[in-house]
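Below sits a lone chain in C-alpha cells, taken as the form predicted on its own.
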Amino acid sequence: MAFNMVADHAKWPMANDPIFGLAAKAKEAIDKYGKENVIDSTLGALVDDEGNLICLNTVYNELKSMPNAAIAAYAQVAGQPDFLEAVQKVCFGKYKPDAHIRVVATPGGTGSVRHGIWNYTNPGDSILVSDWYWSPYVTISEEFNRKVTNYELFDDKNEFNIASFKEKFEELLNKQKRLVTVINTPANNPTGYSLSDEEWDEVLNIAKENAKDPENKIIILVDCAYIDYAGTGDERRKFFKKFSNLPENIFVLVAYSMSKGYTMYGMRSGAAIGISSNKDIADEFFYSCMHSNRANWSNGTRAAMEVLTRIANDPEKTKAYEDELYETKTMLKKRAEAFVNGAKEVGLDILPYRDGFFVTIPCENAKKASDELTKENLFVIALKKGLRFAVCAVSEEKCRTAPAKIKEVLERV
C-alpha cells in the first residue's frame, strides 16, 4: 500500500504537462532530422521562420536600459500605481467602458483567471466555459473544488451557439444564484474564433435579462490574452464599450496578459481589470484581489510593469512598439491565411478561424491522430475533440503544406 503525505485535496495524477512533453519530442526530431524536415506546432509562442522565439526589440531594449534597482525592487502588492493606469490604456485603447474600473497586477492572465474563479464562486460551484477551451481553466477550478460546465461553442452552421450558451448559463445561474462564465475572446485558444460585436450583444442581453432578478450575481470573465494579435487595427476592442452602465449585479473581470503582445511569456505579468457600474463593487474587487495577491505570490514582476508603463506613456516609444508589433501581427496573419487556404484546397475540415495563434481541426480519436502525425515529423496538440495547430510557431510555407499532411493521416486513422 502506497504511503501518502499530501493532504487529500492535493492528490493529483502523476502526469507531466502533455504540451511541453510533445514539444520536447519535436525538439528531438529537429536535432535528428533537421528543422527543415519537421513541423513543430506545439507551443503557443511566436517564433520566426528559423524557429527562434520572437522577442520584441522595443520591449527588451527598454528592459535592458533600466537601472538594476528598477528591475530588482519589489512591486506594491496591488501593482505599481502608474502601471495600473497604463494597463487600462493599452488594454482598452479608445474603447474604455464608462464605468468604475479598478486594476490589480497579476502574474500573466492566469493570475486573473485564478482570482475570478476563487473570489467569485463558492466551493462546489460550476463555472461556465465553451467546449473548446484552454485546459488550465479546469486545472484552476479543480484546485479550488470548483467544477466546469461546457456549452457548445459552435452550432451546426459553425456559428457562435448562443442557444447552447443561454441554456447552460441559465441552468447554472438558477441553481447557484451566482455564475462565473469565462469567455476567451478575441482569438480563442484553441480555435482562433473571436466573438463579433453582434454576438457580444446577444451574450449581454442574456446577462441583462437574468440580472432582473436581484438575487442573481453574474460575473463575465473575459480572457483577452491574445487581443494584441486580433484584427487589423483596434476593431477587436470595440466590445469593451459594451460594458458601460451595466446592471449592478453584472460584474466584468478582464484578464489581461503581457505574455503575447509584449512577448514577455516567462516574466509573468498581466492584470485583473474589474468593471462595474457600482463604485463599491469595483472597490470590493480591488481589495479582494489584493488580498489574494498577498496570499499567493505576494507581488508581481516590477520590471515588466515598468516596461509597459514606460512604453505606454511615451508617444515615441508607443509608436515604435506598435510598428514592431504590426510586423509580427502581419506575419501571423499570413501564416494563418496560408493554413486556412491550404485546408480549403485539400478539403480539411477546420473550426471557424478569425484571429490569433491557433487553428483547430475537429476529429475523432485526436490522440491517435497526433501520434500518427508525430511519425511524419508533424507535431500537433491532441485535444478532447480535435487537433490544435499553432500557426504562431510555424513558417508560412509549412503552414501552407501542413493541411495536406494532416488530411492524409486523418483519412487512415
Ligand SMILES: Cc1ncc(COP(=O)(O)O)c(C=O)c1O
Contents of the next structure:
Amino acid sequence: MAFNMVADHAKWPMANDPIFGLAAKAKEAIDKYGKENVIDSTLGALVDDEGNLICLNTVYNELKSMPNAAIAAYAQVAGQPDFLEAVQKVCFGKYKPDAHIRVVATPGGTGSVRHGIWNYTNPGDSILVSDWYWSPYVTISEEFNRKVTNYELFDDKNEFNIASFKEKFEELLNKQKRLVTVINTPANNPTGYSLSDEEWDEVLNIAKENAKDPENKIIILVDCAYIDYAGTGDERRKFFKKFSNLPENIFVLVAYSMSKGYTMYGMRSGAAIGISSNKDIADEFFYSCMHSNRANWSNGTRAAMEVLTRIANDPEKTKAYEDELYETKTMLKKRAEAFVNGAKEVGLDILPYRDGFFVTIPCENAKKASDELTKENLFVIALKKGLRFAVCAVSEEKCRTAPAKIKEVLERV
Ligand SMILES: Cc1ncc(COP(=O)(O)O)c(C=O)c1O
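Given the form predicted on its own above, I would also like to look at the protein as it appears in the form predicted together with the ligand.
Below, the chain from earlier opens the complete complex, with every other chain and molecule after it.
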C-alpha cells in the first residue's frame, strides 16, 4: 500500500485470522454436503455431536436469573471483591499456594497474558515459550515490541524437554536479567500435553537455582486456560501448591480463564492471579495490573464475575455445575481416546496427548496437508510444524475415523 494512515508501530499484515477463515469454509461444506459428510475440527470450542455449541445450563440459568441491573452495571476496575476471592477457590481447589496472593479480573485469560507480558518485560525483551504454542503469545508480544524465543517442548523420548528449557531460560535470563516464561499447562494448546508434577519440580529447580543471583527477576506465567478439562479429579491442580514459599525474585502469575470451564467464551472473563512470598511484590502486581485494566478496557464483564461467584459460594450450585462439567469432560475424554486409539491403529504419529481440547499431528508441509484434507471434507488447522485436530469440536465416531484419513493424505503430500 502506497499510503498509510496508521503509525509505524501499528502496521501489520492485512490478513484475517486463518482459523476463522477455515471454519467458514467448513460451514460451506456442511451446507453443501451435509454435516454427516464433513469433519470440522477447526474451532477451539466444545460442540455436541450435532455440531451445536455446548453452553452449560448451570451457568446460563444462573446468568438469566440475575436482575438486569446486576448484568448491566460496571464492575470495579480490579474486579468485584467477592469474585477476586471466589476465583481463587475455583482455580486452586485444595492446592492454594502458601503465599501472598493478589487477583485482578481480566477479560478472559488473554487479558492476564497481556498484563504479564506488558508489565514484566522491558522494551525489546524476549519472552520464553515452547515451540508448540498458542499464537496470540506472539501477537501480544509484537504489539508491545517484545520478542518470543522458543525452546523445544519435547525431547526424543516425547517427554518435556527440560534440557532445552534450561538452555534457553538461562541464555535469556543472563542477557536480560529478567524473564517471563509462559507455560501453558495443563492441557496445552495445541498438543494436549500437561506437565507432570515431577516436570514442574524440574522447572522450579532451574528457576530457584537462577534465583540465587539476586539481580535476576524470574516470572513464571502459567496459562491454565484448559485446566477444567484436565485429569479426572483435581490431580492436575496439585502443582499450584509448589508455588509456596518461593524465593522473592520468582513471581508466579496464573492466567485463569472462564471461557472454557464455564463455556463463557464471548462473555470475556478471567483473572490474573499473582503469587509471591513477598507481600509488597504481590501488592505491586495488583496495582500495576489495575492500572493496566483502567488503561485498556476499564473494567471486566460484571455478569460473568457474578455467575462464577454465585456458583462458587453455594455448595448446591457448585455440585450441580461440577456434575454438568464432569459430563462434558467425560465426553471430551472419550473423543480424545477415540482419536488417540484410531491413530495407533493406523500408525499415525501424534504428539503426546494428556488432556484438553486438541491433539497435534507433527508433519512437514502442514499447509499442503490441510489443503488436501479440505478436499476430503476434513478441516484441520495447519500449524508451522503440524496439524491441530480439535477433538472438542468433533463427535467420538468421527474422532475414530479421522486418523486414517489424515494418515492417507500425509502419505501422499
Ligand atoms: C492457550 C490459551 N490460552 C489462553 C486462552 C484464553 O482465552 P480467553 O481469553 O478466551 O480466556 C486460550 C483460548 O483459546 C488458549 O487457547
